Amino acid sequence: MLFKKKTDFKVDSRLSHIAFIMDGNGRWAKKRGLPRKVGHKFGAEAFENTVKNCHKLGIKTVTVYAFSTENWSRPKDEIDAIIGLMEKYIEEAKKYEDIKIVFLGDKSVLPITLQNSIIELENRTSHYDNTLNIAFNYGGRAEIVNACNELIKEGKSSVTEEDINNHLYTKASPDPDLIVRTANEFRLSNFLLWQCAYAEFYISTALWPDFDMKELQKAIKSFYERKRRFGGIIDK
C-alpha cells in the first residue's frame, strides 16, 4: 500500500475487494429526530460516495449489503422508501461509464419495473473492469441453497467447493479481502457467509451516513497491519 501522503493513498493487489455491511441508517435519523426513512437517503448518499472512493483508491471490486431477505419485515414505509432510493440510484447509474454493477439476490419477489431496470443496468454496464455488486433481497443462507439446487438440477449427485463457487450470485467477483460493518455491529447478519471464510473484518463505530472517506483509509490502514495467514503458519 501506497500513503505517502494523503493525495498518495493508493492499495495494492493484496486488497482487490472490500464488502460493506451498512448499518446505522435508522440509528443516525433517530438521533436527529427524524423519520428512519430520512437516514437511508442520507445512507443512500454516503453509499455512493464509498463506492466513489474506494474505485479512486483502486479497490476494483466492492459489495453492499442493501437490503437483506429478513429486511421486509420492517414497517412498510420504510421498505417502500429503499425501494425508492434503489431505483433512483439506478437511474443515476445508467450514466456511469467505468462500474460493472451487479445485483446479488432473489430479483422475483422484486416489483416488475425494478425486476426490468434491473436487468437494464446490469446488461449496459457489463463491459466495465471495476464492479459494484449490491445485495438486494439477499440472505447468505438462501444464496447457498440456491446453488445446491442448481447443481441438483444439473444432476449432480456430489458437489465441490469449485462447483458451489461456481454457482454463487458472486460468481464473478473474487471473495472479499475486507468486510467493514458500520455502527459498531459485531455481526455478519447473514452476508457473504461462503466468501467470508478468509476475510478480515473492520468494525467502525460510525453509522453508515457519517461513513466518509476518512473511515474507509482507516479501514484500510487496519487490513493492512494484519497478517493474513489463510490457515497456515508465516515465520516471524
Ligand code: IPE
Second form
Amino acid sequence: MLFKKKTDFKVDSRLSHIAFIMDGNGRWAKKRGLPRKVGHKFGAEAFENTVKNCHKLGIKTVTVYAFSTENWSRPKDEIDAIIGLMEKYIEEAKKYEDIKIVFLGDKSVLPITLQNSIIELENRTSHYDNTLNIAFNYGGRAEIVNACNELIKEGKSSVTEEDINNHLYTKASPDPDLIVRTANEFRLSNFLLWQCAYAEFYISTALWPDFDMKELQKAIKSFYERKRRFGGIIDK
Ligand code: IPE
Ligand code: IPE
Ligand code: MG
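Beyond the form predicted alone, can we have the form predicted together with the named molecule?
Full assembly next; the chain just shown is listed first.
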C-alpha cells in the first residue's frame, strides 16, 4: 500500500479484490425508529459510495453481497423495496459507466424487467477492466451445485478444482483477498464459500449505511498488517 497523505493512497497487487457483506441496514433503521426499507435505501447509498471509494484506491475487483438466496424469507414489502433499489441502481449506473458489472446468482427467478435490465447492463459494460460483482439472489452452496450440474451436462465424469472455478458465477474474477463484513457479525452467511479458501476477514462494527471511506481505510490497513501464508512458511 502506497501512503502519500493519510487520505491519499493506492493499494498494490496484494489487494486486487475486496468483497463486502453489507450487513446492518435493518438495525440502522431500527435505531432511528424507521422502517427497515429506509435502512436499505441508505445502505444503497453506502454501496454506491463504497464502489467509488474502492475505485479511487485502485482496487480492481469489488464484490458486494446484496441479496442472498435465504433473504426470500423476509417480508414481501422488504423484498420489494430491495428489488426496487436494485432497479434504481441499474438506472443510475448508466451515468458513471466505467466498470464491468456482473451479477452473481440465479437471475431466472427475478422479475423479468429486472432480468432484462441486468442482462443489458452486463452486456453494455463487459469491455471495462475494473469489475463490480453484485451478488443478488446469490448463495454459495447453490453456486457450487450449479457448477456441478453444468459440468454433468458437459458430460464430465470427474472434475478438477479448475473445472469448478470455471463454472462458478465468479469465473471471471480472482479469489477475494479481503472479505469485509459490517454490523459486527462474524459469519459468512453462505457467501463465496468456495472462493474464500484463503481470504482475509475484517469485521467492522459500523452498520452498513455508516460504512464510509474512513471505515474502508481501516479495513485495508488491517489487511496490510496480515501475514498471508497460503499454507506455507514466510519466515524460514
Ligand atoms: C443487510 O442488512 C442487507 C440485506 C441482507 C439485504 P440487513 O437487512 O440484514 O440488516 P440487519 O442485519 O437486519 O440489521
Ligand atoms: C447476509 O446478511 C446477506 C446479505 C448481506 C445480502 P443476512 O443479514 O441475511 O445474514 P444473517 O441472516 O444475519 O446470517
Ligand atoms: Mg443482516
